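One chain comes next, on its own, written out as structure tokens in the form predicted on its own.
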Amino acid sequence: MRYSTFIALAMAMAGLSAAIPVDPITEPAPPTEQDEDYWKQFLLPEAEATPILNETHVTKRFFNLPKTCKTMPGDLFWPGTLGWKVLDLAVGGRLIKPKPAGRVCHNSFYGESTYNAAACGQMQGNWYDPDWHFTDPIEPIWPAWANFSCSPLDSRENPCTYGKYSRYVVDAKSVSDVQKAVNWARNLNIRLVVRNTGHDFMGKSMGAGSLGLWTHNFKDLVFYDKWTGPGGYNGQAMKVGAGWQTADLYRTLKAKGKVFVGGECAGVGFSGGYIQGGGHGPLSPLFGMATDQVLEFELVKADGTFVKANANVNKDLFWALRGGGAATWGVVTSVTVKTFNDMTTSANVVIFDTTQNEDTIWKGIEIFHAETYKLADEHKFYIYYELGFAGPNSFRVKPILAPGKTAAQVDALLQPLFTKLNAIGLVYTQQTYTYTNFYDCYIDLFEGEGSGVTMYTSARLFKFEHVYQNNTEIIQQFRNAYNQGHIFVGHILAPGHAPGGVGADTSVNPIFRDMAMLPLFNMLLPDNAGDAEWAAAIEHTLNDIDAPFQALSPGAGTYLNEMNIFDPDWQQNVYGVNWNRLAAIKEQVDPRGVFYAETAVGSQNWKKVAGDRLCPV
């Protein structure tokens, strides 16, 4: 099957086109209200909202009508300057009006006088460092969802321009803050941005012409020893603020002597699009899924009220928050998670000599593949690689990882995998350290994360059956793929076969309780790709890359945190089973679409036309 009619569409939907329209920054003037009255009813909760009604403004437009196309900066009932600072005051003075960081390379933003050689060299250094990204309100890692309308790496003549930023941010530090935002976006149909770190691959923590509503501030944390609350668990626990991030977790816990379920990338924000999606991670094989550990979730939900999901109030709610994706069910300001013992770790780190024969290195990958599925699926191993990344024919395991088992252990279960590589001729070095902690093996051993480039990822979940069955036709696609220049972030682990491990009582896709491998296939593209380019890159993503390891794969999916955006068949392949009930619950939950992104459930109900104007379907 061939795609060129949904790229086409694909496209438009991703905001990728250039045909984005540079719209007007002045703010324009509402029809004759001129009274903070006037703007401090679109604060109230959907239920308290009694619209104000007068001969010149009918604002009941705004209140529990049928959804219609949300309102844009340059529209008609925009808010003035006025309205956004009755918002401020609100939110206690923390609304942003934020400007793209590029604009200081180039010569004007929207009529200002912008280039500043020196602050421009700044930013261009900035611009590949994700922490930087990840403490702005609206810089996104990947600039290619910003619709390089304000990079610092294009030519200064070039206008910047708002394109896909948020116009204005709260930067949100209490549940009143959130409610105010989500309030005032639902009242006055402007569409809303929820962002922690805007650690994403596919752009779903920005909007053109929306408000953002910023969470990286929430960093409270409290641990419990005992756990009281709903669940039937009664172990140890903490309780998570919205704006914590993996590593800083992860160092908070060891000097506790703890641990828990978090994600593989050091920045990746914990209560947001990871846990509300899945969230494998390096301590998966021993106690399952991230959605596996959480007791309950406290959040804001769409008409504005504040709420616990358990498992005994907002059943529904808190089943859907667990694998169904977030910017879907309301802003979560905290998730509460089972902790654990921490442990001794030992890992093995294995780097392949890329100057060998390419067809060894090949035979290489198979072998490592086919040993490494046997040490995820029956030792509780998990094994995290990048192939090409460091350079052509490069394959570095970074690490094999071993929670809670001793050096002697890890070389015991790897020698079957090294005498194989040695009988091939394989030239490569590995070794095996061991740290006291996890968090020390885990800052010391894993890659660094990058930013700033034009990358296009897509996913694969595979199955047991499948590595077993078809390994050395996975791996020739793999070689395929990388000769027509694709490169691999691959995760081999069994969340399925820890104790609990992808609970039946979560919304996380069935497939995961028989995963064994989930590769990420990556295309890094120009900077100034053009609409041609990404959509030559798509179609060829679509039916060279994704179509063969899909045959290879029967029954199995992808995963919603790191999928290609543009799948046709993202319902299926993400949600599966579980489409049709969280489908369901959206609609209860959220029936004027308060909250979306891109392949989240809801989105189907929207198209964006003109502007990146996100219109009902």
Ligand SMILES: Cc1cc2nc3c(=O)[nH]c(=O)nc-3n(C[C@H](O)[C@H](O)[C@H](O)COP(=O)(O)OP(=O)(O)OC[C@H]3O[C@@H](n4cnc5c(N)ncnc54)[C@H](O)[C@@H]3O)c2cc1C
The other form holds:
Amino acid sequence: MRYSTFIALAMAMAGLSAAIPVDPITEPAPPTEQDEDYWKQFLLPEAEATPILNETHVTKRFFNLPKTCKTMPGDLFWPGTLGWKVLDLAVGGRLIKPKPAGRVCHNSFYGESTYNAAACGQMQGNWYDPDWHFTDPIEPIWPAWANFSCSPLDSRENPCTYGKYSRYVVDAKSVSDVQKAVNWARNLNIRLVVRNTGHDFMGKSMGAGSLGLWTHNFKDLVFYDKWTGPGGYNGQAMKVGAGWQTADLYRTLKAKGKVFVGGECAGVGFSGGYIQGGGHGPLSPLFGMATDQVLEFELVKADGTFVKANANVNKDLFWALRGGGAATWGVVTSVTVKTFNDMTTSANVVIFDTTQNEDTIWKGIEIFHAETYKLADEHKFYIYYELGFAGPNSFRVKPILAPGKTAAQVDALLQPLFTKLNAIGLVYTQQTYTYTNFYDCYIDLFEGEGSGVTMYTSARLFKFEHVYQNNTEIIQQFRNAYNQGHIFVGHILAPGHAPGGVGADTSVNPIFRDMAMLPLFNMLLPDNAGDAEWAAAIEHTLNDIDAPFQALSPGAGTYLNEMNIFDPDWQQNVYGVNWNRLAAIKEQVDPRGVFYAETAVGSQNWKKVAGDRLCPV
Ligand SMILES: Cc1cc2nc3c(=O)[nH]c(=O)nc-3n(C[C@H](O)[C@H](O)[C@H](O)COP(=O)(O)OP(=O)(O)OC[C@H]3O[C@@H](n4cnc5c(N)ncnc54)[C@H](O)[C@@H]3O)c2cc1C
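Mind giving me the form predicted in complex with the named molecule, seeing as the form predicted on its own was just shown?
Full assembly next; the chain just shown is listed first.
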């Protein structure tokens, strides 16, 4: 029976008369799931797709509802082979059907025999190489967030499964690819996961049963000697494609005698989670947060349209994108930011001797903090350190960075610190280095990044008022946490003291305006930690680590990109006074919840049910 005949018959049976006469002979049959045309409907932007899909009986059941649970593999509405083939053709053959790389260390992957001793050995080596992860479309650098569904370190007897890995990934190379993927996910109600590097501390670029959208290959880069676009700024700038990573960008700009505000870690993507979450970095003391530098975003919105957001158009979006978090407002395909002239960069490296008396080490750590807060506050220093990473009682400060300063200036400014450390008899090494440009200093002195370990991170952002008043107590709490197995990464800097730093026209939490220190408290767990061990770690971190730090920093908060993902007060702690406005904008630009990430604005409307399926709250 033809579809139109069926409708007419059904209406007649229901006692209704059709408003529009139906010609059962001439009206073409609507496409079915066996037709490519059927699947092409799902590639349309929202404005075109909605009227059609509202009439498509197969999709009607979910499409008319404002929000329903996301469709997962195995569901009636999950596309079959033909459907995915249509998407593949639409994105120029760049649809990947990925398989977790660790499957070669497991006997089976959904019935396929996968174990291969040689490949497994190689894979286990790759696991600790972050660069390997960046070039893979689904593997996160912190594997805990893949839920060990296919870890190469796991027993080969346990079958490899998809778990939180995306089922399909569009390796996007054009705006059109991004639009097709967004439309497909929205129209079919499939969870969409945007992935740039997989660098996120909390594995936010993963999602069970999702379609992945990989931006890694957006490598456009355009320089402007003079920006003439919106925003009232007419200095130098660059437009950065969504796939650029920090160190590559620093190196490329060195060749042009320029710098920009980027992250401390080489592999962090520039235009994704980093800049949309705010973005602090070594040059923040001079220029502010990364997001303070933004002149324009280009993005694909949830409805599939490609737009610019800047000081003149889509102003709400422009505000929200500058600090309100990624995976929330759209898929950013490029960001245009201010650049600056390169500069002499000097830095000092301090390493405490680990064999001396523990009390002396901790007294030294307390003095170190008290002195370097002042350097950040008054002299635009950036301090990065690691505590406990290089073995018991290790405290390595690599580096104390002073962009724009000479070695002599750095030595003079650090002298009070060393005098005080010497006075307590601390054993340590220190050396000052100087470079003609920022990049050489960066590449020489900053610690490398890791991957592959099971690390659970939490963090607290302290304001100057807190560190000046409570330094002794804060360091005592560091010691308590350290004694309970936590190791630290510390950032001491004042992005809010830079001219225009943490601007009022961005959605960065205003607590950053008084930021003095952002320590990250990291807990290493065994790779095979089970649910009970994780539950205990979470409870312990919330109660014994986070709570005392919060008590020492009333009115402060944390940083979206480096937070405890299990923080029950995340809305307040991360977004602070900006929450209501951000939540209202989210409702406006993405009412169906196409974009989702844990602790992102809008995620409060979703819960995870069996199999990590997202369902409306
Ligand atoms: C070792 C390490 C060092 C770090 N150092 C710093 C630092 O110095 N300063 C700092 O501020 N932060 C730092 N971070 C935190 C960093 O900002 C976050 O991890 C950030 O989320 C990484 O972004 P990404 O796009 O590279 O990662 P991904 O894991 O690929 O993505 C992170 C989130 O952004 C979303 N996303 C990615 N691309 C896009 C896009 N184009 N459009 C929309 N959404 C997108 C993803 O869906 C996901 O939700 C560090 C993290 C680590 C692990």
